[in-house]
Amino acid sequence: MTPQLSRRAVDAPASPIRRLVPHADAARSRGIYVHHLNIGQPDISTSSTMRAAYRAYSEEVVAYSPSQGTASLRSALASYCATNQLHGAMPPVTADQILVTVGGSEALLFAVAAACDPGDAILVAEPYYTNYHGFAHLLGCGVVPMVTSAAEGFAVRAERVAAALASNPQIRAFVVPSPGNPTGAVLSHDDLVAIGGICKMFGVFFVVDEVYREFVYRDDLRGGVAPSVLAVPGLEQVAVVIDSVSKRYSACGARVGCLVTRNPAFYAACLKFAQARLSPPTVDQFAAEAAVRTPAAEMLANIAAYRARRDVVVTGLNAIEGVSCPQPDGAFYLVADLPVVDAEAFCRFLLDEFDLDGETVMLAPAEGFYSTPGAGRHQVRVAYVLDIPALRRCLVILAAALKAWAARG
């Protein structure tokens, strides 16, 4: 008798970011050059100090590290928090409040597992990062979507958080990125104060995914970084931060992230999960410690590059007939409305049937970033992670593809 897969396996959501990869592979096999705007893999060089650290690693045995991460990396991350004002009026974050994880994804998995039992739920502001749904499903938890809109710049409203928590007692955590993936929306300090107070009132954890906090483009943000929930007094028992080196230092293949919390019971629970998987990667932690020392000029140059790319893409998209998108304040993603009924079908068309002089574009259908049935069907997520000449070419290809799609009827 053939064994049966679990319902968990059968019902697991496919990634809208990666599920069209076979179509891209087929396009390449036909000789088509595919510009990847579907995934947050920047073409910017990995941190110079990080690359140097990989070359300098000289231990003869690559041994396990402590389950919570090496003491030296956790100390470096604590210093980073102090330097970048993550604590604000709060006491500085300490090394024993930082748990090193296998990428930010594991930190997210641990956070949801520590907050929720099977049958509980997390609240998300849709459109949301797809792995929030994937990890909740893996843990037997539900996802409760809260609407945001392009007309409001995908702003997360405190009153909507309160309404959602009041009407859904099964919610155990509100998980939200700032700056946001896929929208680029940034929560202000006042937003964090208001939403954190609501979470505290309802007794739910406030999990803020801050992996893009360096990449903000609003001149009014103090210090040029996104406000952190760790800077809000009174949230010591509810605030949890997810962080990662992958985006900040353009090192997506270095699977090192961290979870930060001042709640000792929450930390202890996550540490037990970490002990079950033994340790985060030793060599990557060594390199991540060096990444924290990336020269300020290098970081500022990268931020300026992303800002310039954003401006090119936003201007270019809004110039295409029928396409619209708000200007994101951070990260390197945006959600665009296309003049199509089914964006996923259009994305497949780009890969399966269309090319402009041997080139095409891969986008991520936005429907997979929603839980509300039917939402986002005419939208795509764009990751502006290529250089400006490539992005300009992508805009030309997209405009031509939309005309070809419309001509099909």
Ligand SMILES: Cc1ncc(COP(=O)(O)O)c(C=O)c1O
Second form
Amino acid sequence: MTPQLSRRAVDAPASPIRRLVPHADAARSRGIYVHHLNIGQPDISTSSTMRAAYRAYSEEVVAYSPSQGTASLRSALASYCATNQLHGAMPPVTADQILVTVGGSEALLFAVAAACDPGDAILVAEPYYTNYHGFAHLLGCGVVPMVTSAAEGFAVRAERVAAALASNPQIRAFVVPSPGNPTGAVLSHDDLVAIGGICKMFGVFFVVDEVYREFVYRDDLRGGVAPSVLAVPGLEQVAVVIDSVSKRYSACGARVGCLVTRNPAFYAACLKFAQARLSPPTVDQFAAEAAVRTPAAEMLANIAAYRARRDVVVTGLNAIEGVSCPQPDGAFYLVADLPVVDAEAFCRFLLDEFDLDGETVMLAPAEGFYSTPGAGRHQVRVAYVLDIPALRRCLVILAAALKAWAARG
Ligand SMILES: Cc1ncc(COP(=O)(O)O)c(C=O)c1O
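Please supply the corresponding structure for the form predicted in complex with this ligand (the preceding block corresponds to the form predicted on its own).
Following is the full complex, with the preceding chain placed first.
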């Protein structure tokens, strides 16, 4: 008898970011050059100190590390937090409040697992990072979407968090990225205070995914980083931070992230999960420790590069007839409204049928970033992870493709 897959396996959501990959492969095999604006894989060089560390690694045995990560990486991360003004009036986080994980992804999985039992739910601000759904699903938990809108710059409103928590006692955590993927929206310190207070009132964990923390393009932000929930007093039992080297140091393949919490019971639960998978990657932790020493000038140059790209893409998109997008304040994504009924069909057309002088563009249909049926059908997520000449070319290709699509009726 053929064994049956679990219902969980059958129902697992496919990644909307990767779903069109076979179409891109087919386009490439026809000789078409595909510009990738669909995935947050930056073209920016990995941190120089990190690359040097990989070259210098010389241990005879690549051994397991402690399950919570090496002591030296955890203290390097604690000093990163201290020097990047994440604490405000709060005492600095210590190395034993930091748990090193296999990317920010594993930190998210542990955080949802520590907060929720099967049948519980997480609250997310829609459109949301799709893997929040993937991790909740894996753990037998639901996702409750809370609406945000392009007209409001995808701002997350505290009163909507309160209404969602009041109406659904199954919700055990509010999981939100700041700066946001896919929207680029950034929570202010006042937002964090207000939403954190609401989570505390309802006895719900406030999981803030800060993996894009450095990538903020607002001059009014203290220290040039997005406000951190670690700086909000009174949330010690409630706040959990997700962090990663993937984006900050342009090292997505290094697979090192961390979870930060001042709640000792939450930490102890996550450590038990971490012990079951034995160890985060040892060589990558060695490199991640070096990444914390990336020269400030290098970081600033990368941030300036993303900001310039954002300006080109936002201006260029809004100049195309029928296209609109709000200006994101951070990360390297935006959600754009297109003059199409079905953005996924248009994205497939870009790969299956269209090219401009042998080139096309791959975008992520935004519908998969929503749980509300039908929401985001006319939207795409754009990741501005290519250099400016390539981005300008993508804008020309997109404008031509929209004309061709409209002409098809
Ligand atoms: C908002 C957000 N959180 C977490 C992650 C996970 O990143 P990683 O597992 O590479 O650290 C990503 C990756 O794109 C992301 O966009």
